[in-house]
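Just one chain is shown here, as structure tokens, and it is the form predicted alone.
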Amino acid sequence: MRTQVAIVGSGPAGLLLGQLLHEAGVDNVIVERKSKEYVLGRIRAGVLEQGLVDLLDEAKASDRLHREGLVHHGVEIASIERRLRIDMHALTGKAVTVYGQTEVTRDLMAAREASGLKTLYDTENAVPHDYDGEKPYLTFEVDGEARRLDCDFIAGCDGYHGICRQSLPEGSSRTFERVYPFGWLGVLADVPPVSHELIYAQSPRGFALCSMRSTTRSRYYVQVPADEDIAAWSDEAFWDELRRRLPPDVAEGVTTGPSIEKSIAPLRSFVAEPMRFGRLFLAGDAAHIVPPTGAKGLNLAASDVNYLSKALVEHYHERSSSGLDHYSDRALRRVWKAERFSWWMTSLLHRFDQTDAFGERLQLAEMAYLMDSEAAQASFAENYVGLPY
């Protein structure tokens, strides 16, 4: 087989890249290690920046998003004593859209299938080759049969544990990482959300988040130790702990119900530099991870895809390598700003057991400054709705 761009990974980054390239007349094939059902079974967050919504419009995969997505003009920050609504639209002229990442993936899959594009699922032992030369290719197996996919470029959209970054020569990439001593215990339940907008809560017992997937399905989180055993958490225990971390008026409004999914997500910050190696390009979680606090994971992947898709289209349509040559630098500038914001929100809202009394007072002062300063709220809003590409 031969294609112009071989894409490794059929998560939202790989699918979005493939669809944008197709719309621009650039041929591509996606190679995925897991089954289609497995990919669609992964439950992830879904706060979309306007930039991502615009890219989905460009990819012709946004009809259902515009029908079912929940547009949020504001977000709440809460402590036990106070609640603050930050009017993001008033401060920036922008909003965010709540729409599950699984649904984004489903819509992109449907658009790809409708376009007749090739996605190879259930592949094994994929390996990128010769990406430092002029003729890169992928080898992999399907049902035990060896396959080869020749291409002009390889896009590694295969996540943190994917083969593309792992296949790089030792010493070719520098990594930066911070692992947090806690995770998020999340519960998905078919109950109406406590608020029509997200509530991020800071409390002496730890962080909590009130979120939603729709007007009838809620997603709630509480901070737990990194080594917490999920089996120790019954639904009743979760709801009780959630309410303890919310302002009393919010806690009283929480509707409880049986969980339909319960999981613990570890928190880490991670960046690999650079994001280009000859004709191999990394995008999304293959190159960086952010704590979910700032809602930047999926949006950063879309940012990478924006830069990479435009660079590849420029290469084929204008015979220019400028976009490809600057891809890593452009992507990383935005990545590090999002890493900073996600780290800042995590530091602001979570309880750190190792923090001394001085650190605790600083955290309280930081929260008070956000609550009392319109300039601080404008900075928060600018970052939360998404910095420009």
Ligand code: RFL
Given for the second form:
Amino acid sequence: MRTQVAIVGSGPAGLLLGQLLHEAGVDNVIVERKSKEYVLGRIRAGVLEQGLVDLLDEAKASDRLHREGLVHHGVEIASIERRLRIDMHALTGKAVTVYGQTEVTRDLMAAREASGLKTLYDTENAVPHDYDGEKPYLTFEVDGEARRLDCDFIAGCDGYHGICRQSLPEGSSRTFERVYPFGWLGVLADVPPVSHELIYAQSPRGFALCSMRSTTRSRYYVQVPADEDIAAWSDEAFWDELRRRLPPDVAEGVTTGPSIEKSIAPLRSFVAEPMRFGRLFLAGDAAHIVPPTGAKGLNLAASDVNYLSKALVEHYHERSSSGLDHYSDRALRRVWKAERFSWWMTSLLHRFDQTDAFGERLQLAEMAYLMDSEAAQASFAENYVGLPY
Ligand code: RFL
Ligand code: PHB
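Okay, that's the form predicted alone, but what's the structure of the form predicted together with the named molecule?
Zooming out: every chain and molecule, the one shown earlier first.
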């Protein structure tokens, strides 16, 4: 089998890259480890920057998003005593769209199927080969049968646990990491959201977030210890803890109901540099992870794909390698800014048990500064809606 670009992974990064390349006439094949149903069963991010919405328009996969997505002009930051609405639209002229990553994935898969592009699900033991030369290829197995996919380029869109980054020769990559001593326990429930906008809440008991997927489906999170056992959390225990962490007037308005999904996500900051090795390019979680606090994971995958798709198209249409040569530097510049914002927002809002009294006061001062300063709110808004590509 042969294609121009072999894409490893059918998460949002791989699927978006595949559609953008297809729209520009570049052939591609996706090789995915899991089944289609498994990929569509993952509940993850929910906030899309305008940049990602624009890319989905370009990929011709945005009709349902424009019908069903909720455009948010503001976001709330709360402590137990105070609530602050940050008017992102007034401060930046931009908004974000609330639409689940699962739905983005579903729409991209449908567009891919309509385009007749090949996706191989349920593959095993994918390995990228010879990407330091002119003729890279991918080997993998389907139903125990060995397959080979020859290509011009390999895109490693295979997430944090993927094979592409792991296959790099020792010493060719430098990694930067911070692991937080807590995770997020998330619940999805078919109840109306407590507010029409997201509420990020800091409290002495830890962080909580009120988010949503639609006007009838809510997504809530509470900070829990990193080694927490999910079996310890009944629905009732979750709703009780959530309400304790919200300002009383918000807590009163929370509608509870049975959870339809409950999971714990660990929090981590991680960057691997560079993002290019010869004819192998990493994009999305394969190259970097942010804690979900800034809602940047999915959006960073999209900005990588923006640079990478344009660079590949430039290679095929104009015979220029300039975009490919600059890909890693360009992507990493934006990645590090999102790493900074995600780390900062995580530090602002979570409870850190190891922090000394000085650290606690600094955290309170940071919150007071945000609440009192329009300049601080403008900086927050600029980052939250997404820095320019
Ligand atoms: P994905 O979505 O992880 O997709 C990678 C795909 O590659 C496949 N794969 C392989 N395929 C073939 N061979 C192999 N050897 C392979 N190894 C892996 C995987 O099966 C998968 O289908 O990465 P991508 O496309 O870069 O997209 C990134 C986003 O998914 C991610 O940044 C965000 O979802 C992060 N994230 C969140 N971000 C937010 O902004 N808000 C959130 O609330 C939020 N919650 C989350 C999250 C990530 C989580 N992970 C990774 C465990 C919750 C969780 C649980
Ligand atoms: C979500 O709705 O899942 C969500 C929203 C905002 C975040 C993280 C997750 O910062």
